[in-house]
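Only one chain comes next, encoded as structure tokens, the form predicted on its own.
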Amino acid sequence: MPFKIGEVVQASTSQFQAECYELHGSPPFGSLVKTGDGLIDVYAVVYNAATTSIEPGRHPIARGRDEMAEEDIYRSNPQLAKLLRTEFEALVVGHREAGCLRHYLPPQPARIHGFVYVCEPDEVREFSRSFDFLRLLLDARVPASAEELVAACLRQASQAHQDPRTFLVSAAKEVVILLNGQLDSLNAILRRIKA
């Protein structure tokens, strides 16, 4: 059973924003994450993450002068967690729909209070057998840049994948390819995925 993480709170074709049901639960950045309505599952890859306050405005203070452990401050101040949220946004990159899966925007946005959750290892490895979803990533305006995000991405699908090495060998080609002669974005993103 996949790990159900967050519900959908904003959607648009291209991106969704969830809040995660745990404080401090973001899925990593650049991991593959899917919501769906049962007709269609939207794929989507984690490219920010954000914990604050669930007032607008109101911004946390510093409150572990006296305690010895960061645990002390949530135990000493219970009322954080309500008052506190993580926040995550996804980027787009697929969809499975009538059991096809596709690596292009789907026709419709995620749904508002969709469940999303993590992908499980088995459905990475399905994901990112084709690498025509790098296409979105990298066209991508971000916080991070998209350099970033593509290696984040393919170093943590490379763990869903029998032999990590050979997979990671197989998407630089495919960046190469890509990036034919934007060699900083190239080399910024082939530093980064062999780390």
The other form holds:
Amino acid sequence: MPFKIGEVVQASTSQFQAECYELHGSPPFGSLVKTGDGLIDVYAVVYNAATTSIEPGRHPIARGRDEMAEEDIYRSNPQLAKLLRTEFEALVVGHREAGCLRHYLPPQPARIHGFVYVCEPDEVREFSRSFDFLRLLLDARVPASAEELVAACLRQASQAHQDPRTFLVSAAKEVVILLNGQLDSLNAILRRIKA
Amino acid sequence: MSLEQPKDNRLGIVVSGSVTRGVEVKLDSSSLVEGMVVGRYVTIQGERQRFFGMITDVSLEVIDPRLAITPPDVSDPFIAEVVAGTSTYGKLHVRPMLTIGSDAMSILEGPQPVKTVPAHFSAVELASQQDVEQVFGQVSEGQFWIGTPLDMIETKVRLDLGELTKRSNGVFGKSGTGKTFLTRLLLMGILQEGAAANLVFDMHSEYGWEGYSEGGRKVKALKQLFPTKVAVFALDEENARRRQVSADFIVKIGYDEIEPEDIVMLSETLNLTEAAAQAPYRLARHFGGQWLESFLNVEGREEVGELAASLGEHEATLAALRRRLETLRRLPFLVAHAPDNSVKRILEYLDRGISVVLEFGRHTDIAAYILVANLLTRRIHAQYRERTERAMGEDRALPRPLVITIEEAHKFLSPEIARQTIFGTIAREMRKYNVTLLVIDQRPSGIDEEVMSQLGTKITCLLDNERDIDSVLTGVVGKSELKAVLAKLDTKQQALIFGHAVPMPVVVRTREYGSAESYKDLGFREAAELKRRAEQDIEELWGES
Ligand SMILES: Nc1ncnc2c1ncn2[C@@H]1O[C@H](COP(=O)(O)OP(=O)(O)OP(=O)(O)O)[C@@H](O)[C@H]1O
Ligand SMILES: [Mg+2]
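Can you return the structure of this protein in the form predicted together with the partner chain rather than the form predicted on its own?
Now the full complex is given, and it begins with the chain already shown.
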């Protein structure tokens, strides 16, 4: 059973935002997650995560001056965990409909309160057998740079493959073609994924 | 694009091309550029048919020229690997030569000449053993094969020896590339399949009993492998004895057998002027059959002067001719009158289907070689001619095909003399009288163009002289590409074969010769078995007694 990590709280066709059940429990940057209603599963790549105060406008304040360790702060202030939340944003890169995996956007956005799962290695492997999703990542305007995102995503996905290096080489070849002469971006990505 | 799952043999895809130029193939990034070799076979799966062709060039291409200016950091193996095939890629030039089908009809018809090109993006694969066998035929038990295609040690290339012996053929290649080894194999094939009887003018005595490999190791020659099908004739008895070759016949040539035409052949070798080379015709008319001996017996300036006057020749011409011909006197196999008729003896063997190798022993002098080969060939050809004409008139079986092998062929077939000499005649008349030539030469550009164009099948090892390459490839489809292939052959034991005996040009690694195993493959049997076989042969020949 895949690991249920949170719930969709905001969604559009090309991305969704989810709140994690655990504070600081966001899936890694670049990892593949999915949410669905049983008919259509939406796949997305985590591109941003943030932990903020539940109440808008109220900022956490520093509390650890007299504590030995970070955990001690939470132990001394049990209410804190309730006042903070961790959210993450993911870029939709594909979907599965009637068992069929597609590397393009789904007909409907993810549903609010849909459970979000971290994809298991098997599923990551299946999904990353095609590199068509790389185009969506490269084109996305994200707070971290697209190069960072692509590199992180490929590094993450490579771990699900038996031979990560071969996977990375093939993926990078695709990137070379997609970037079509944008040598700066290309070099940035290559440097970030070379094993 | 998806994660490439490299299929075993796939090399890449067709990206452009034409019937006249051949096609360009972009290599998949998973195919190693350096693994591609010109001369290798590929198949191209077109939309309707499969094409069979040969790699004739390999090149490197860059998609984005900016990359060539600021190359990525390819010292990093990862980056190097990524860049290969995407920003840079290897390209093959392939010449499709045949189409092969898989349906019943096309298998029946066999491979067909190419009349179109495969569609864009057709997949290109290395040809499999099966493909190659479909084109070159499968070698069945007892059939002769000449070698293996490049990088296909399991696949054997057959020569259609029936087709081969219908025309004159050539073996070319610069010195030390394997002409002799190849020719020896070829002769064995002809023997083995009984396609023809051979007459070999063996300048360096390496075809009859034994030869030597580069390391000085002895290798068996025809007679050791096929003792009942080969006779060794020797021109140099003493030498044969010393090499412990039991010659079947010692050849002596009488002065009275030498004809003016034989001297014309020698004009270049003896450095004769045009006039001097033609004078023997007058001498022969004057002296008759004994002209050479009589002429050589004319001594002293005065006598030569008198002779010149009566013939209407310049005295200087005759004197020079006489001086030059004097060198013939030093050839010990030349006698006033031969005790036995060598031509008759040779024919006796050939008629029984037994090949004759004439070893020259120490007489490796080119003048001796040309003289003897020309003289014997002329008379043997005359016999064949007479027999053929008679056979046709009487509707009888034609004489058994004969293949005459000569080395240093350009000495016999140079443009200056090819029209006048027997070898030129044989080369031009194809198999009219069932006699063809197998010419061996390291300088094919010295051979008359017309003769070259008459050669049915050419087998050529590495050549590096531009003119030689041109002369060998004259008139071949895809010449410029084959040129590239030819110039890239290994320096040894590789040959490009094209012409009637093969369905399309083929580069082979010549089959290994010289090991015990190679002898066995060619049918060599150890003494005990040999004896049994010989007895059997005799029985077959004479019937049970
Ligand atoms: N098929 C073969 N099997 C084994 N060895 C070979 C073969 N072909 C060539 N060689 C090696 O290459 C050497 C040269 O070959 P070969 O004597 O046939 O050359 P060549 O072309 O006749 O040379 P040249 O012009 O000097 O007569 C041989 O002595 C042998 O060692
Ligand atoms: Mg030789």
